[in-house]
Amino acid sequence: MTVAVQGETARTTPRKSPLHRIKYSYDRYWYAWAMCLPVVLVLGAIVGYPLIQGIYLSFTDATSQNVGRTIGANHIPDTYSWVGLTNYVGILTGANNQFWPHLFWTIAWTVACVVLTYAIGLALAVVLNRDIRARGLYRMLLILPWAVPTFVTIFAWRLILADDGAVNQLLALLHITGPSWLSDPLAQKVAAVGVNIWCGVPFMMVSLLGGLQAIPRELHEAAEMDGATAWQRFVNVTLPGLRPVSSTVILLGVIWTFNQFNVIFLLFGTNSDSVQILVTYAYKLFFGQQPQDYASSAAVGILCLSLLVVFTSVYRRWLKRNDEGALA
């Protein structure tokens, strides 16, 4: 009877509005709000304001010729105007037809990099989670690509992938003619994926290794006593135990790879259109032509942000639905 009354009370109690919940949280945890305030202000200054400015510019015809600037003692005012959705329509349906090829390649690049990085990182994590000789040395060597600054790694790979670099010299020893990794369109894509995997595998490996070490050994021992093979233990114990870590690193991997400016720009520059992803395409619109097209560059950036927001929302809902199905 008591349970029924409590359930009835829970159903009849009105839910508090978000404003009431915020006020209650502030009244009870005001010190936490006070400690978060500096961080919020800094993020608002370095992230919020540029984002709002970029959204505004995407609805204008701003270029390097009509944006206000100061030359010596003379100030030239802004002369750009509001054009509404013209930039977005031009990007999505314009005659130059550059957005969609870059988008398709960006998606293919992101999927290939994340899938291969996760698979290689998981394989290395499983190996390093075992009791093997010199395990600490192997971990240190595999983390080195992550510790080295990205621009140093990429410049080293430019030398390795040059026409007379180490890769083509090794292929020549095998009587194979190596492609021009830095100029041939298909070879550029393969090289971009390979270099990004080299840079991303250490993070994936370390994250998954931490997840593996958090799985209780008793689960593996119980499965082994029940007669499960190594593959069955991996599928039914290891992968479910890694689910929280995997969902997070995959989401981060997608966001980072989708916006991976350094690898493409430092490896190929902006002259090779076939390998440009959306963020380097936006950079090229901003800096790689005259007059510099601030508005179109901002519009491409807002489209990238919108795509990632949609993907993140769908991905999290999919994970939540799967978790609820597993609990049911």
The other form holds:
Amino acid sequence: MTVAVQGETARTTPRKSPLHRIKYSYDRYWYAWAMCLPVVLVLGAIVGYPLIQGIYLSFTDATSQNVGRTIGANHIPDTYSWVGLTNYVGILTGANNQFWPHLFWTIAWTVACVVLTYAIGLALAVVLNRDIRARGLYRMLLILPWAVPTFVTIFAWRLILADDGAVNQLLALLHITGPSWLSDPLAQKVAAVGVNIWCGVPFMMVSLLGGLQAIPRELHEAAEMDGATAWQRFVNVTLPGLRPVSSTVILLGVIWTFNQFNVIFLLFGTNSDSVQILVTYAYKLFFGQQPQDYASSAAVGILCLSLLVVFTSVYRRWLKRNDEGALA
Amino acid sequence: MTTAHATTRTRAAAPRPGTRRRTSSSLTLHGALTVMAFIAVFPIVWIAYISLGGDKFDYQHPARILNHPTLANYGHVIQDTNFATWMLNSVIVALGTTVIGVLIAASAGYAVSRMRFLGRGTLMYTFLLTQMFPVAVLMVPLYKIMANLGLLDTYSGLILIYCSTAVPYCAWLLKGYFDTIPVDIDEAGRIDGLSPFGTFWRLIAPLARPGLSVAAFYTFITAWGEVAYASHFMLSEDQYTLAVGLQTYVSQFNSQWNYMAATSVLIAIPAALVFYVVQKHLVAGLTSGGTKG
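Next block, the form predicted together with the partner chain, ref. the form predicted on its own:
Starting with the chain above, the whole complex follows.
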């Protein structure tokens, strides 16, 4: 049996009809597919199939009252029916519209969190990449927020941000009356962004530190010899060298922040309305009311997903064009 | 090509030019780092401190705790609640997810890194796509599937779900890491008569230990801290994981923050242990796409 290892021979796959190509590919690479099979099966069963069902549900009027369920020995069958685009129309244009305000806040939240997290992570990574004393200790302390489960750290933040908590007591020492971080609409948003940055910086920092260490030292030395200032070296050597890592972590950061369920939900629950991002809003439609509105919740979820898919493809295309521009 | 780990070491040994600038700016640098490290650690230290207070309102009067710190909260949580059962459940689920998740992510990541098979690009894009699914879309259908398969309220059901959230990122990460390992090693293994899986298992996996440990850390933390699925798919109280159990405390004890704080500290300890074991590898392991350039 031959297995193509990445290299010269592998590129020479002949151009034939699709069927031929599939057969050829199968003979040659069945082993590769076998190694991917477990992941594909798990993702297909846990993500793919439910997603299709979820898309279907978003076109129906399913609520917790008409979805089939089993109570004891009795099985109640499904009674919901197809309603077409009604849910989507209702969400996007309905009276007392909730979707658009949540969408704008979600976008503001994502941009604020990703930009600040990236900036802080980059600054820390650059500093930690120099030979300073106790670098290992600083690095360990700075990564710590990542190591402790979110529901624990957010609980800690709730105690700190509570009306009589540590932050407001500190502000009182400075003779400032702190806002109630967990209930005042504006303060809530500030608190949410702050806590999310606190949670996200370690991942950014560690990834960027890895990227920095992969930039050849000679580039920096050559630039230094040519008389480039520290800032010029940062802009012309460090940032371009980080591009592969940056583009990945920013994309992941956007996706993860947009869908950041834990921080908002654990910090505020589903009660405060203005601070809910789309994901927690969908969850609120889902579990926060009676009857639970599965269909609308699924529709909001699908809208989130479509927005992210559009964003990702635009972003990837933009990256590709930029890279070609840089290479040409 | 050297791995990032080796680069770190040589860098630390080599003296830097321009030492004078370093002495002048190092004070501000250390100052800034100390402030950042303090912010990073403060909430964790704070909750550990609050957990020593005997009264549920002690978090409003932190000075009180200093006068009579007590371990009574820990005693209560460990002896009088289901904490031990929940801890055991969490450990089983998190370790199960880690072992299965890293194994399948690594084998897929290796295949994508080394073999140019049809559909590898699509596969990587699909991995990215699965990161975009909001919980709300999947919850109802997933609940039905789990019920049909008889996986509700079981460890294996939860392990499967957690694998689907952690594996895509791990496969991405490990693919990047495998890319940094020279292909010559695979070829040598093949000449010695190893199957592709044998090459992966015996030669590449041991070399990829930093990458694998980061993947394991990520998977473990994801499974250990997940709330939404666990609270809807684990139905009976003796199957609860810690994330779910902690939520019942709030209603059960009517927000007795001191017990919650003590429980939080106990929950954080296993995660911190895992973190301590892998933290040396973290930077090298996450280098991934970067070293490839």
